[in-house]
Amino acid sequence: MAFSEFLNSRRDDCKALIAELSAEFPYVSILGNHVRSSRIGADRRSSVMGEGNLSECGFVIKMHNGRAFFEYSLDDVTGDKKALASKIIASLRVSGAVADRMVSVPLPEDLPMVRSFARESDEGTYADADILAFCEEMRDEILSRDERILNCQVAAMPFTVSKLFLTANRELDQYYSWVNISTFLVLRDGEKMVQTYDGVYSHLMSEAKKAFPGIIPGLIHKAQRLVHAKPIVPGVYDVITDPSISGLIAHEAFGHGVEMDQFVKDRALAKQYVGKYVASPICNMRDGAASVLSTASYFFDDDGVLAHDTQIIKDGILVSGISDLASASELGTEPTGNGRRESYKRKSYARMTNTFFEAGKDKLEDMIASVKHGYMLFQTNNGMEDPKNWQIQCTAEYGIEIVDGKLTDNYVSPVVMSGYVPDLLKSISMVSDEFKIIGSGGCGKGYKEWVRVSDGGPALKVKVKLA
C-alpha cells in the first residue's frame, strides 16, 4: 500500500481554495487526514473483524488574518473554490466585541518546501483472515497454558496515516503505518480472580507477529504470581522503576507540564523554572516524532512543521517546552513539531509524542542491589498530574518486593506513587543503560482529544511515597 489516493486526487482542489481564501487571509493551510485502522481479534467465545476506532477521512483549514488564528474542518473540498471560500469566510467572521477580546499573534513563517516522506511498511501484504487466524492460534496457545485462566483476548490493531499539508509555499505528504497486538487475560484461583495484559507494537505486522509469543511465558507468569498478590504497606522506599513505569513518571512529571499552550494560560508552573533544576544531575529527559521510532513517530506536525527531537530536561536542568504553532507564536519561539489533533475535526494542541528518560550508565542487577527494603514497580495503569502544582499520581499494575538487594516472591498490587514533581525526580539516584520504548499508548488532554503516544525508557531509582 501506498499515500492516500483519495489526498492524492484532492491536491488541485487544495491549492485552488487556498488561492481564493489568501486574497482574505496572509496565512492559509490546508491539511488533509486519512487514516485507515482495523481491529481484529478473539477471545474464548468470538472473533471479530471491524473498523478501529482510528479511521478518519478529511480536511482542516488554518488561517491567520493578521492577527489571530481561524479553524475551519470539512470532509471534502471539491466543487465552487469561490462559493466554499466565500462560506468560510462568512463563518469566522466575529463581531467587534469579540475581536477587542481576541489574542493578537504573529503571522507564522511561510518557508517554500516540497517533501514526500513515507516510512518502510508492510500493510496488504496479511489479509484481515490471515490476522485473524494468527490471534485465534495465540489465543488457544494462552489458554492452554493454565486451567484456570477464564477468558483470553487476543486482539491486532495495525493502522496507516496519509497525511497532506499544503500552503502557498509549502506541499507535504507523508505516509506510514503501526499495530499493536495486545493480549487480556482474566485468571481465577479460589476466590480470587485477576486480569492482567501486554503486548508488542511494531511498524511492521511481520516483526510484530514474530515478537508476540515470546510475551506469552512472562503473561502467565504474571497472572499466576497476581492471584496471590497483596496490598502495598503504604510508605516511602527506595524504588527501582522499569521502563514503563519511568515513562509514566516522564510523561506524567514533565510532559504535560512542559506543553507550551499551558504556558499561554499560565497553567504551568514549569514555564517559571526554566534554566533551573528540576531533577536530578543524572536525569535527561527528551521528546520529539524525531526522537525514536514508534507509534508517535511522524514526519511532520499537523501545523506542518516538521518532526523533533526535543531535549526538555538535560542534566537535571529544565531547557524546554514543547508547543505547537499557535502556541509557539504566542509565546514568541519556534514550534518543536507537537502540533497534534485527535481528528481533523478537532483543534490542533501542543502534545507530547514519544517522550522519555535517556539511558543512564548503572547495570539494573547494582540498582536492585543498592536497595535494602524497596519494591520494583511494573508496567503503567494510569496516571494523573497536575501542572499548576507539580502534584503527580501514577498506578503500576504491580511491585515486587525487594529485601537485602534482591528480588522476593512477594507481589503486591495495585501500587500508587505520588508526590511532589520536583522532589521525585530530584529522588533519582540511579538509571540503567538499559532503554526501552513502549509503542502502544494513547493520551488525553485533560479528559479528551486522544492521540497516539510512546514512552518508555531506562529503569530508575527512587525514593517516593507508595499506598
Second form
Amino acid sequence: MAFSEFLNSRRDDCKALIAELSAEFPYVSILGNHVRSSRIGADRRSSVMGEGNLSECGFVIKMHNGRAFFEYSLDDVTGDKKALASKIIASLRVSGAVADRMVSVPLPEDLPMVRSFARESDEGTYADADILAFCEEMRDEILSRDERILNCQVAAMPFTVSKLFLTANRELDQYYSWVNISTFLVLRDGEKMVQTYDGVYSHLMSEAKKAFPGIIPGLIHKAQRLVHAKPIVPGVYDVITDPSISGLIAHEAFGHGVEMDQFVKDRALAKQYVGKYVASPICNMRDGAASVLSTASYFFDDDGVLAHDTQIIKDGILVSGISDLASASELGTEPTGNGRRESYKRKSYARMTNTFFEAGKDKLEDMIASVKHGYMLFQTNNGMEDPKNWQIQCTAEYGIEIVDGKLTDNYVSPVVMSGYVPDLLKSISMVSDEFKIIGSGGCGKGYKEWVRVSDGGPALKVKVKLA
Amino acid sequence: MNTNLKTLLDEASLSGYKIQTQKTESYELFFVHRALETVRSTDTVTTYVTVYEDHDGKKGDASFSVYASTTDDEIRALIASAREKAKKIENQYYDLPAAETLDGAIPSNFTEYDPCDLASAMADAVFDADTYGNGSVNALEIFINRYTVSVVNSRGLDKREVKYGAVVEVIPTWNEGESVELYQCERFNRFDPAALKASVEEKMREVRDRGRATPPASPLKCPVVLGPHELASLFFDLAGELGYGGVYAHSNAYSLGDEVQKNCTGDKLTLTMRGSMEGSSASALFDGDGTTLTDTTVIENGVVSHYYGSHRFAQYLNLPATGQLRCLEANAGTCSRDDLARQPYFRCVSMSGLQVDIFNDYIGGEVRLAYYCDGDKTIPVTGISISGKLSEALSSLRLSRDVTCSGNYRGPDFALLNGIEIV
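Moving on from the form predicted alone, please list the structure of the form predicted in complex with the partner chain.
Complete assembly follows, chain above in first position.
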C-alpha cells in the first residue's frame, strides 16, 4: 500500500477548482484526506474486525477574501467546477449584520513548494485475520495469569493517512501510518472490582506486536495492587511523576495555553509571559510533529505548513507558542506547523502534536530517595486545561506512597492534581535522565475537536496539591 | 444512500447486511471577540456497511466505509473481503432487527430559518448579553447542523429521520484586575433567542464573580451543592454502568437490585434513559441498528431496576431491546431554594470537570468558581478542590424541587451532597 490512489486521481480536479475559486478569493487551498483505519480485537465473549473510527475520505477548501477565512467541506471534487464553485460561494453567504463584523486578517503567504513525503509502513504486509489471532492469543495469555480476571480485551487499531495539499503555488502529499494495540481488563476481588489498561504503539505493526507481551506482567501486577488501593488523604505533597504524568502536565497544564489561536482571542495568560520565567530553570519543554516519531508525527500540517520542532520553554523561560496558519497571520508570526483538524469536516485550529519535557540529569532512584513523604504518580486518566487562568486539573490512574525515600506497597486511586500552573512548574526541583513518549493519546480543544496526540518526558519531582 | 450499494449487497447472497448513512449539512460561524474570523459550511455523507456471516451456529460481522467516490467494482471487492473477515468472527448468534419502516423527523424550529440567518440570530442573542464595561464575550463558535440519518438492513428494515442541532460555544471574560474567563457550551434543537441571551447573561455575572473570587481564608466544612451540568455528568456515569454491553462483558459496576444509595438519608434517585427530549439535539427515533428507542427507567428509588441497550446484547441477555438511549431524566426532590438558604453551603458553579470513579468510590474535581454561603452572606470562591466518597455523596443526596433542562439532561436544578471535603 502507498499514497491514496483516489487522492492522486483528484489532483487535476483540485487545481481546476482552485483556479475557479481564485476569481472570488485571492487565497485558496484544498486539503484532501484519505484515512484508512480498522479495529481488530477480542475479549472473553466476543470479537470484532471492522472499520476504525478514524476512516474518512474527502476534501476541505480554505479560502481568504482579503479580510476573513472561509471553509467548505465536501466528499468529492469531480464534475463541473464552475457549478461547484458557485455552490460553494452560495453556501458561505453571510447574513448582513454579521458581515459587517468581519475581521481584517492579512492574506496568508503562499510560498511555492512541490514535495512528496512518505514514512516507512508495513500496511498491507499483515492480514486482519492474523492480527485477530494475535489479539486472541494475548487475551488468553492475560486471562490465564489470574483467575479473578472477569474480562480482558485486546484490540489493535492501525491507521494509515494520505493527505494532499494544493494551492496555486504549492503541491504537497504525505503518507504515513501508526498502530496502537491496547488492553483493558476487569478484575474482581471479593466486593472490589477494578478496571485497568495499558498499550503499545509504533509506526509498524510488527514492532507493536513484538512489544505487547512485555507489558502483560506489569498490567497484571497493577490490577492486583489496585484492588487494595485506598483514597488519598487530600493535601500538598512532594510528588514524583512518571513520564505519562509529566506528559499530562506538559500537555494540559501548559501546552493548551501556548496554542496561539488563544493568544488572538486573549484567552491565554501565556501571551503576557513570553520571554519571562514560567517554570524552574531546569525545565525545558518542546512540541512538534517533527520533534519525535510518535502518533502526532507528520510531514506537513492541515494548512500545508511543514512540521516543526518548537522549543516552548527554555531553561524555565517561555520562548514560543505554537500556531496554525490563521493565528500566525493574525499575530504576524511564522506558523509552526500546528494547524490540525479532527477531520476534513472540521475547522483547523492551533493544536499540540507531540508535547514533552526534555530529559534532565537526575537518577530516578535519587529522586525517590529525596522524598520524605509523598507519592509517585502513574498513568494518565484525564486532564482539563484553563489557559486563561492557569488553573489545572490532571488526574492520574494511581499513585504509590513514598515514605523515607522508598516506594511502599500503598496504592492510592484515583489521584487528582490541582493548583496554579506556574506554582507547579516552578516547583520542579529534579528531572530524571530517562525519557519516554506515550503515543496513545487523544486531545480535545475544550470539549470537542479531537485529534491524536502524544506527550511524555522524564520523571519530575514537584510539589502539588493532591485530592 | 447509494441505491446501487443495496443492489450490490443483495447480489452477494450474504447472511445479512446493514447500511448506515448520515448526511451532514452545516453552517458555522467563528468569532474572535465580536469580529467574524471564519465562515464554514459542510455537505458530507458517511456510509458504513456491516456484512454478517452465519457459520457453525455463530455470527460473524465485519464493516467497511463507502465514499461518494467508491466505484461498484471497489464495493464488490470490499463486500468479498468483509465476508471473509466475518467468517473468522465467532460471536454468539443473534438476529438482525426485523422489517420495519419509518420516515420521520425530530421536531425543531430550525426549519423556520435559513441556516445563515439562524446563525446570525444566535450571534445577535449572544452579543446582546455582552453589555458590561469590564466584561465581554472573547470568543464565540456557532454550529448549525442538519442530519439525515438512515439505517437499512437485509431483513427489510428501512428507517430514515431528519434531525437538527446547534452547538453554541461562548467564552465570557472579565477584565477587572486579573483577567478571567469561564466556558459555556449550549446544545439544543429549539432556538429561543431570549433563553440563549439569558443563559449568556448569567454566565457573564458568574465570570464577573470569578474575577472577584478568592480562595477561602480558612478551611470550609459544609454540604456541597452541584448544578445541572455536574449532575448530568454524575447521572450519566451511573447510568453508563447499566448498559447491556457492559453487563454481557462483565464490566458493569452495578447489577439489577443493587442499592445505589445504601442507608439513604436524602432523596431517593430515579433515573430514566430516554430516546428523545424536547429541545435536545441528542434526540433520536432509532439507534444505529434501526431499533426503535424505548424509554427505560434504570434506577428507581435508589435501586437498579433495569438495564438498557442494543438489539444484539438484548438478545444475549434475553431482555427487551431498548436501543441506545442518549437522553437522561432524573426525578425532582424535596429541597427548595429556601431550604438551601437555611444552612451554610458550597455551591459549585464551574468545575474543570466532575471526576467520578465508581470502581474506586470517588467523586471530586477542581472548582473554578463556587459560591460559599455561611448561612448569612454569600461570597465567590476559587482555587479550591472537592473530593469524597461517591457512596456517601449518593446516600446523602438531596435533590432540588426545581427541574431544569440542559442539553440531553432534564432533572434537578441542583443537589446537595454531604461528606465531601473542600480542600
